[in-house]
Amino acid sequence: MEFSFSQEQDMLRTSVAKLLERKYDFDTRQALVASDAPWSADVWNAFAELGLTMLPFSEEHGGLGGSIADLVAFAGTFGEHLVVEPYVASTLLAGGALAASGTPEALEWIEKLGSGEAVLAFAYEEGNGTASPEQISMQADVSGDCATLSGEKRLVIAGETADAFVVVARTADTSKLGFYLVEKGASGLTTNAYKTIDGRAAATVRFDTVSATTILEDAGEALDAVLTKAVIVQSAEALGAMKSLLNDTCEYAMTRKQFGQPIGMFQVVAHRLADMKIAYTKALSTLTYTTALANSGVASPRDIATLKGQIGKLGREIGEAAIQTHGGVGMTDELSVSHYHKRILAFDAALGSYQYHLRRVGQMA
């Protein structure tokens, strides 16, 4: 099993790094978080010309029939400069699904998203976590290729410019779960845009008997497939948060002095850095191998379940170790690291905390 990247993940990895260090510094983050607009138009618009849009779709349906291992190669990138953009929220949740329905009209809108002309919403979670889509309750009442859907969406990410929805509900007389299609400025729907904790754009979504274009009735194993490749890319860019956050903090701790040498040479931070570093290499080992799992087609319910309770407990501890030897300077909003900690927390508790996905692990065991 291969468990090194190729060389065009390499130089895809390369151009995505080099297009953010241009457009993505700190301060330049932290000035469209703190602007109106929900994310950049500029570095959305240059994620579609490196074809990264198009690249999680097959060629049969117009895209670049790249691999999970494609995407996990360069999301990376994404962590260490903590963008905003809905990559996995638009392309891989509800372009994943309208890619399993595989139907004319969700053809088209795949279209639109490769080419950076639309951006999409995943109106999945129902609150605290949605850990399993088991916790699903959202009706859809369904009459051929149209239904009548009805409830709450939360913590929908781009909820509120998305030019459309992509909703996951349960039919009111068989409770299985399907994908629909919703439309922006469709009759019947509402939404409560804010911002999260780690700045990304996100709003409450409620349905009140909102019609709805039936893409796929029975999707309970597509939306399996869509969750499990979205914990994989999402757990990448939790790794290259992780890794920005040793970077920075093993530099500080060599360079920030007290009593005439610098604090890294001290036995307590020493050990807490070593901590660090065990962590991250256990969280990259993971994810990597889990990685050439789903890219082979063989990665197991236990196997997804693994990453991300390792992710988000190994996550966890690096940020509180970082905030840690930062002292009180490492909660400010003016240095990073409370941001990329923020990140780690909100990556947790989507789709279900390290705590859940652990339990899951002795379960499945």
Second form
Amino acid sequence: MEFSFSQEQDMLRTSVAKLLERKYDFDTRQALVASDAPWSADVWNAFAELGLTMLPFSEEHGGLGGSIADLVAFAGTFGEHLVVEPYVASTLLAGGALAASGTPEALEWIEKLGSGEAVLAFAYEEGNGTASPEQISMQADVSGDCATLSGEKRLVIAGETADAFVVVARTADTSKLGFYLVEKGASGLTTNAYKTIDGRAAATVRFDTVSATTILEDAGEALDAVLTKAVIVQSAEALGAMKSLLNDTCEYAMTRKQFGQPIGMFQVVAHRLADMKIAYTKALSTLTYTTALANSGVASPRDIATLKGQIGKLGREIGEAAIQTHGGVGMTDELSVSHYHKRILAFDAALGSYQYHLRRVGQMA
Amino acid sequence: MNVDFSPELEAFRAEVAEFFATAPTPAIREAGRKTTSVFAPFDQCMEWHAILAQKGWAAPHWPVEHGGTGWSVEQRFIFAEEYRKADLPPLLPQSLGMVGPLLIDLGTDEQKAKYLPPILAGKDFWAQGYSEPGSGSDLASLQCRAEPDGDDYIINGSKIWTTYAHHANRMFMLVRTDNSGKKQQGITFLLLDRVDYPGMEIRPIVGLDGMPEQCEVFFDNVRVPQSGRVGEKNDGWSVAKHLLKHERGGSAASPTLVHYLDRAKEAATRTPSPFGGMLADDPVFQSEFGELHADVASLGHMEKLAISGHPIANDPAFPSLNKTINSELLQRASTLMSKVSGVGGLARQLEALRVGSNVEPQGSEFDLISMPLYLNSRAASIYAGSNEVQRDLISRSLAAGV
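Please supply the coordinates for the form predicted in complex with its partner chain, as a counterpart to the form predicted alone shown previously.
All chains and molecules follow, beginning with the one already shown.
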């Protein structure tokens, strides 16, 4: 048993942290979110230069063969800086689906993803949320390598600007889940773009008999693997946000004075800070242990549900406690506190809420 | 010991429902549906206030001689219930619920004659200038100074969390007029005729929901007449405490909560449960929904007791009990709503939320409001005295043996 990051992983984290300290202070981030740009092309290029966009792909696919632990090593810094670039959506989810496919077309896209030249969207969520792949209802009419897609996908990160979509849909005849590739601007595609409450570029995407290429017709196992990786990395991002909330709230409580003393000296506030630390410690432990399990290839569905459930639940507790402790200023757009909380809320809602996952744990335990 | 369900009351309910079905303009209805805060969209809210005032229904809780309706407890509750069912914007509390009742109790005849009619008519909107950057929970430490100068005061300092000050034409505030004694002494309660006195500056603050609901107000040698004082000089703390009774109690919040729960339930009938079937039929949802519904019912019972004059409302801790229960139920209800929306609530949709924008929302109208309501309601346990302070007050009443 070994739960420490390697020297290389620490170095990777340090270089990403340094990059974000240089390019991603909170005010710069807020200006980016307020602008029409979906994300910063400059930061995205810097990620590519650091090798992040190549990291998760295998060496045979021209990647760096990075492990899940490599990804977790730096993902926390994304949470601390509230990064809006579509790393999980494009590199891990869409990229992971392409890697599982391995068709020549998929490999071409992987090359473009790795170099930072292309961004792909992963069209997965439907309705008010898709807690498990079993709920996917979008249909694919498959005929050989081609398919026709009809239906609607929600919360498609990078949906408006992506160069192509990897769409998760169910075959009409066999009811199997597959990955389908649709290029930007395909006929019958309508995107309704928006920014999420946590500042990311997203879209509702309608597919009206859109022609697609089948890149993996039976993608059930591959989808589980891709979602597992995304859940772990987003949990690491959320933990980064939780860490920032804990630090900022403690600092505020020790400086803000009411009734002649720092509010952190009042027992009711001190105990809330203690509860935040307890929640953070649980979340850190579960993330670290689950990462080690996944890195050893033995993380079970129950382990992943435990992680997603705990991060969502504990994250909400920390976020709400942070706003309450900050009082009025915690309610403002100007301070980062509410933005961290909104990031935690958005991650919780996507890929199944904490209530769904914790109930699954109860069923599986 | 009885509850009146007489046929006359049903006739009254029908009369109220009929008025709510016909009197509001489409814009007022839209504002009601797009209300994601205690504070409804300002323009349509005031328009609706004026319509209600013409009908004589703007201030049911005021004494009849000042324009109240003289309704029974049952009638007042029926009015509140029909109001929420019709999804109309709630009238703003600062004028009708705070400074108005205060002036009725403590104002001079001149102040009553001058200020009550335009409050009732919906012509004036008063902002509440209490909190300061350094004085939130510890309100009595406030430092915004008013120095006497002839018949005037000269005000210097600032206020914060002044809800809708950018829409207000008048303002009531607490100022420091003496620094020599205990901090609660030396505070004076002032009415400002205008909010555009020379030296006064109002800056809106954008909230976490993206809305400019709160403001900062700066005073730089602002000259106002001393005739705006309510109560004695340096006795503003007891005036403010009197007003707080109106701010934290005496309202009927439970119909709003019931309405939110109805909307959540309705949305849940259209939302698939991840465990199959519809969310509304999911036993886990039903259990959470039932617990919340029963808690809201208890609040409703408490409010009815209080409005009827039951001794429960004479408990010195009653305003604190009411505020704490009410704010935490609002937070639980809006949390449930945002969970029903799931990823449907993640779009930031400020334009679609603006009344009259004609922007189609992403997803349903329920999804449009659930997340902003959740975010905005985080303030409920902070404003009007944080719930930590309320619990201190409640525990103090226990220590006093009440």
